[in-house]
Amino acid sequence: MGNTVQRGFLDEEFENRTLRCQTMMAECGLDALWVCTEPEVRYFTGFHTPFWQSPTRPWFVVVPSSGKPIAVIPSIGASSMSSTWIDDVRTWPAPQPLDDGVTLLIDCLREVAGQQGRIGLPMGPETHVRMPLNDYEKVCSTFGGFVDSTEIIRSLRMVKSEAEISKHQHICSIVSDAFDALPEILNTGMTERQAFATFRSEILTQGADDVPYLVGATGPGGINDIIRQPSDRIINDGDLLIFDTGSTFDGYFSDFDRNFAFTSATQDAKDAYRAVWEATEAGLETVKPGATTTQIFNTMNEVLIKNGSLGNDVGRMGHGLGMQVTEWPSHTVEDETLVVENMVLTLEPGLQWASGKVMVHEENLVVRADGAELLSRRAAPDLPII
């Protein structure tokens, strides 16, 4: 597939993110906001590297009440960070276990917020602090604590720009093409491990940058555990297959699954597939600005119950999607997040249709003024048979 989507972002993208953040900071009376995880650092700077796989070094970005963010990072990242829109890059030769950027970070926070300033730090669900606890306590004790800024980060990242959405559209198209190719590249007699490797290779061949998340399973007439690693089990006639992949393009994810049967399928399996497909249809009809994530959950769950669902103990039926394979919000019975334009969401109804047998279906969408716009290519309404 030809690459027609621009990589990276114009500086205007980061300027807009920072200004939106600073507006919310002012409303909360914050003098600075401090982030230290890969998605937040990348969100404000554009710093995109696989080096985050190494846990040795901490990385910090400080958003002042006005002006550009400031990067406080190990010197190994100075060149890459300096190539972003950020002007102020402060470094130290990490790792230095006795003072791994702590003094540099404290000095930066004191400079932009003052000793008595109010400093925000994400502390709530789906956030974490990526630095040693002892170092965090040193920073915390210096300023007497921080203000939970989870809602600022959550509000910013839940609503995507058109430039972000274009990346989601691109990777969802790539993965849709890879799923469409499955009947031609999989067959009985393969092991699960071979099938996984074949599918991963196909996604990359179609144009994905990476396939960091790929789970699924096969089973005789049904599947129970759908998130495990593949085994050396041989795929046989009558098996069901589910693949669920979070693949990336330029740091943005797709996350949807597809179900198949090999040679034949029972009527119960076909009915279960149809039930989750129809639940997804109901979810797509419900998604619109002004709805809530709980309404989306309830609408899909009602369809599943009518079709004989024995339960769904996963806890949610979809979630936000972005620079991480799962983001805020969650479609649950209690989440109640208001749906707004330009949210990128998944719908993921699942049911237990027999003892030890589950069926899960997932699609990706962006919320538009008139409702849901699919990003993934809609799955077939009937269980595909290879």
Second form
There are 2 protein chains.
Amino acid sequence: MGNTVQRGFLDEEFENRTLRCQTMMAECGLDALWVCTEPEVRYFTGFHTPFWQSPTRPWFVVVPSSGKPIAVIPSIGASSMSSTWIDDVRTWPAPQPLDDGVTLLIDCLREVAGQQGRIGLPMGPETHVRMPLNDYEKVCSTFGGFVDSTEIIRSLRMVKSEAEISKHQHICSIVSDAFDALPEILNTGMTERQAFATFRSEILTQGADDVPYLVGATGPGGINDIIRQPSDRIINDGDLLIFDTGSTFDGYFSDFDRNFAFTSATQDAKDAYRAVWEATEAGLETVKPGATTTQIFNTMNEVLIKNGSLGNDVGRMGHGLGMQVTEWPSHTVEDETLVVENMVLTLEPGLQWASGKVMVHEENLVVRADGAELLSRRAAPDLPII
Amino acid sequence: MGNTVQRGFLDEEFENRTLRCQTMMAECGLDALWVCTEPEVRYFTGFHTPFWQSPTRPWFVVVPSSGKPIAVIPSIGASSMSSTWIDDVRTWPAPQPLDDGVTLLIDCLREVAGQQGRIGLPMGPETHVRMPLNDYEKVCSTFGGFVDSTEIIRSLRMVKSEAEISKHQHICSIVSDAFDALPEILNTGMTERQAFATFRSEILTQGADDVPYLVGATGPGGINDIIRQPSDRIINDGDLLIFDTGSTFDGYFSDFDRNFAFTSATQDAKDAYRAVWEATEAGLETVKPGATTTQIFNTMNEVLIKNGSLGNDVGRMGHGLGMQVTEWPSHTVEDETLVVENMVLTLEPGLQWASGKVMVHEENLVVRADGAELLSRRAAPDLPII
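Let me have the form predicted together with another copy of the chain next, following on from the form predicted on its own.
Time for the whole complex; same chain goes first.
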């Protein structure tokens, strides 16, 4: 369990990421690029810790136009960061609210880019600046502003290396096994909370490092919400159940769901299940290098409309997958992102099939030269009944 | 397990939070206050979902000068948010990168505060703005800026209600039981990774909802890093082990650690353990309403210096605890926060006792009228040997 897949990465992985970044930086005329969010810091350094859950301290990485990235971080991370491929680790004894890395970051950016340099920072969709706004404004005013570099980070992270893909394969296989075990370990009479705990435990037993994302719901004949936390509701005959989990291996996510009925299901529920399954089939056929996320959306949406969809609230029908449970791009009617080899994507068609009743399917895949290669084990074509 | 402690909160909890907030808003002359981070949105609404791990969509709550808060959120959250005490739930079909809630948020703020109103936003230590910077700047320029309201949010969240404290008591009791079980379930010959998985499983079995934060390390005669992820290193006779976990019950954290030696320990390691234990004792004596976080720091630091501390990299000796694994305040030499009743705090003295060898203790407590009431079960005064 986990022993067959390499943990961590060779230094070449980080060298390649940095070189690809620096090539794009040169095209944009950037002298430096800085990042301050967990996936970006990890992407360039390999620094991997749940310590980011503490909001107290900001962390920075500066990518120069050539050479290795520079870490500007709280001293509590010095030992871990020094064990990565990064050579230049600059620290301060955070927390220090009056100057929490601000001077150290400004000095580093000035050294790398010069006072008049063009400095990139991701500011667009799906990004945020993880430091106090007051401190950000000090850094910003020192340099008179930054250049939005969302597109650089987005295009880097959307396309995975084989080493990253192998981690996705591993966690998707683990979660597929855990879903397959559900009919044996769930039954009516359990509460939702017991069912959640049982599933979480099964995923961990199968070899996942963690289950950071687990949502779901049960309801008589159908469910009305796909991002809920469990309640003490007791599962009854005739209930539908959805579980959707983002589990991790070595910091890479799976993200797919499964639906089950207990004892029996109505024909309408079975038809709704079949509709999202067929929509996924259509999506899988569409995914290939050269297609767009909008084509993927439209293909799946046509199947849902043909099957009487009353719409859905999710806002998209799948997305990128990686170090976060959702990443760029989004399969929407306007997204128009070009699909390229080695993207890791989800397909997530959903529909409202009756008032207050929704059905959502999800599969994970990697884009290969000849089309979609499934990472999750394909859901059964008909609603499984426990 | 978990059945004795109420999940969720009565509506009065949210009414009280909102009224306390509005009283402070009035003192600052604020017409509205908006927040966009998970703990703040949950604080005012009760909306609780791991969906925040997806970086795709921003979420907003606007607190008016009187009346209930208003939720401005993606439509995927409409059903869950509508089941909270909030009445006014405004949604848009996110993701919609060209206008991801920006117009809806601006309209709401304008309606509540007027175009010339004074609008608060947390911008200070331990806060960040969780939305794309480009979008934030559109909102900001519409109103000509916001008033930093960190102090309002900080003083609200630092002082817990009895209902919140009961959740802390419950999770700290669960994790204490799991730590107590460790000598029976860990042994030399295991890898660090196996030891982590065993401990995580034990915490969940004891009744925790999740283990979002688990770090630790082993090393021959001592450890050099307290925020590491596990490796395949095999635990040997003479190793020291530290586990530090932030586990949750109903969205409230524990955060404490324990140290163990396998088979034997050097006198220096035993002395270092005793030093941090004694420092914690001194801290527990100091904690009471009217003391300051700086006094708590100084009291513990004196004990460590007397015992030959070579310093530490943590930057503080404990912090607030709540919906996040660390919250305001920090026990530092400069923090000077006044300790008041019903604060939930950690004490976390740490020292470097030899080159590359650190020792950190941590306990959790609630401040009562007459001093500290422990939430974690007090660590043994002498280094436990497995």
